[in-house]
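The chain below stands alone and is given as structure tokens, in the form predicted on its own.
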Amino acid sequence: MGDLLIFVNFYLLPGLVLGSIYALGAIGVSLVFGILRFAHFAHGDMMTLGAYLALTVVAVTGANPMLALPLAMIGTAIIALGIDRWFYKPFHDKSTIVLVIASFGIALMLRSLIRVIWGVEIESYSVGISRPLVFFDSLRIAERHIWIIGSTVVLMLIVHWLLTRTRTGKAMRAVSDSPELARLTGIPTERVIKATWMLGAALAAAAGVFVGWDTQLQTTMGWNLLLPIFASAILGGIGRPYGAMAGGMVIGLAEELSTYPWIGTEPLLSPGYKTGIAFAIMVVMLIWRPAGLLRGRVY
């Protein structure tokens, strides 16, 4: 009973957090591949604005991080709006290689404008030490972890609700399976691309406020998670929101499962090369099978 609540305890659920995160910045990955057919670079620092938009509100209102989550979302998402309108709306009509290269641009402004606006000092949502709450005697579950796992349920099933219920959605799904078809049937196409931002950039700033509320703030933490997100983008499916889902829970519980020592009593992988996880699956998936698990775009 012992070594099955630490299982839970440091491993399971640090898995599920983490996995969390990571299918929450893949959906806005896979969603912007599948619909302008370019990887967006900039989609960690997209992650790390949101967390620091939340920052400032927790500063001035002293509210929790879950409070100032939809400002965090909104606000990027609006950001999101204005950098496509001024800097990846005019390359649209060109080849991808440059909307790539100048999405490795505005990853660098964002990171540059967020260091001069909040510093780089390391950054913290709270101060002290928060107790885990314990069921069972021994099942100890940080509040954080139940907030963060509950938060991506609700806002998987909302991007669900969108993708199946409304016009939009049905008009991103068909975009994204073909271009040339919704535009001849009278899809708007402009509108299509603005929701995709908003969505995508909504969903980044939850991931970035749950990994700094999970650890802590620095300007290149969602810079260092795009690895990650963009291997639970492929093994779901490039354009495949459901598949970046399923994707970023198997990397995050490949990635602590790793550690836990399955034989013998020392981990398995050393925590330190817990990302090689995710590179490794990328790696195996795009040889293996392209298309990922729910048969994504492959080029």
Contents of the next structure:
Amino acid sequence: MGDLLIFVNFYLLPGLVLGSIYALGAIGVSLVFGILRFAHFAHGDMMTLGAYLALTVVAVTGANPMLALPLAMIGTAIIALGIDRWFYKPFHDKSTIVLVIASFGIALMLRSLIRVIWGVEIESYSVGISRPLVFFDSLRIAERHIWIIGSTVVLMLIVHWLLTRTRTGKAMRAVSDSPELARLTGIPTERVIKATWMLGAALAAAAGVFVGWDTQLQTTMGWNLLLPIFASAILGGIGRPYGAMAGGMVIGLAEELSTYPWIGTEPLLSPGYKTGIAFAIMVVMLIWRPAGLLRGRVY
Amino acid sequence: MTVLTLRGVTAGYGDDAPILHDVSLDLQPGEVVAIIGPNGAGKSTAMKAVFGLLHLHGGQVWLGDEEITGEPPERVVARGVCFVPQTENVFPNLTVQENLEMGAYILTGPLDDRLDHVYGLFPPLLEKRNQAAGTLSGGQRQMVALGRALMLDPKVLMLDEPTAGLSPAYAQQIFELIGRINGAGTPIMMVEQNARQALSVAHRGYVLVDGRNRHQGTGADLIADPEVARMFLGG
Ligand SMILES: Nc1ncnc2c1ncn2[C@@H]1O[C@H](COP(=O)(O)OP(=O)(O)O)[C@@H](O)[C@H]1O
Ligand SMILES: [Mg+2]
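Form predicted together with the partner chain, following the form predicted on its own:
In what comes next, the whole complex appears, and the chain from above leads the way.
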């Protein structure tokens, strides 16, 4: 196998898959921060919830995770609306630190609930191993990777369409730009907040399904991804959904490509340190350019 | 009947001490009313009191014969009161056209007629309609802010320092526009730094000092008042 193919098969494609997952999670974190002004620590556990909802659909119908995806997204969006209604909305007029703490509580509650319902065993969507599709003799792409990357592109196009072409999407950007002016303009903020939760949670669910599909399902899967997802949102400029998309891709690719033997024959970075990349990028960004590459907000 | 009335409003921000003390203002049909006063007098605060953004300790706000005291801003806007705040009055990351569309958020039908109307008032905005509002010059941004407030064809227009920071030529244009909008029947309440010019276009004026009513009268009376002249009109 040529060097290029090794690079593509074992570094670039996994990087794009990881980048897709981070990007989908980071868009929601960024939107919630832009519109509700708080760091949503339950976002990772919303991803886990989406992954387990899809697990039930897959188990009951025997369908491909791709078919379970829309149901998991809708289910998670509805649950997020409920969480907002009963746990976040009562604190909307409180200082944002109260919401941050509340979201920690929700994170713990969601994870515990998932353990009670689905158990603590490691689960997976498929039985057996599916053979990768082979292109040009040796470019081996797992079918699920094509679905994950393809769906992420489609979801990003939908997000773009929503934010730039629909009344509610434009209002979301307006509230993110200036909440006070948005209210004085007559934009119903509560409605915009609901739309934000639905969109953010649906994308988180998609990210969760993709993690579960690519690896396996564990009740801590989402929580463990919180750091790279926050790093992606910060890299892109917090409050900026397009920045979050780019930030997610950059961090996903950086993590996977950092283990490629760029110099000599040894991995540039031992794979054990891979997860430190997101942390390093986040620290550097917070010091060097806290507004993010796309100049988001700083508070 | 009076269009808009603040009656004995005492109000402040959150739990802080009140900024406004027993302030009363009113706007009659067809009028332009100017509010002048030194910096920090509470002029902007008085305008925000209409939109339920303050903590009202006392007093009432009426729109025509309906009391709207403490109503949230989206409801007040739905009643036809449109406001251009002094600062942060455009959405910088939205395009010019999206800013205008947000002004008409509560309308559900097509906005083409309203957009045509606003672009007619501000022709320079038409060619910039796909540009982010944050990239425009101060004068053009002010046009976007005014245009946004005019998208609903408001029953009452409230402007907070619409000419602040603008060149005299731009300020002149804005004053002419205010005259035209008012000429078409819309009552306007505005705060102005540019006191002499404001009082000369206004039918009546109020002088606020330290969060209290100090003087009121017709524009001409206030210009002629020696104390007002000394304090605000440069002698
Ligand atoms: N958002 C706010 N929160 C707290 N205090 C404010 C706020 N805005 C203005 N103030 C205070 O209210 C007073 C009146 O301000 P303002 O109404 O803006 O005056 P003016 O418009 O006449 O210059 C000032 O002392 C100012 O510091
Ligand atoms: Mg002011």
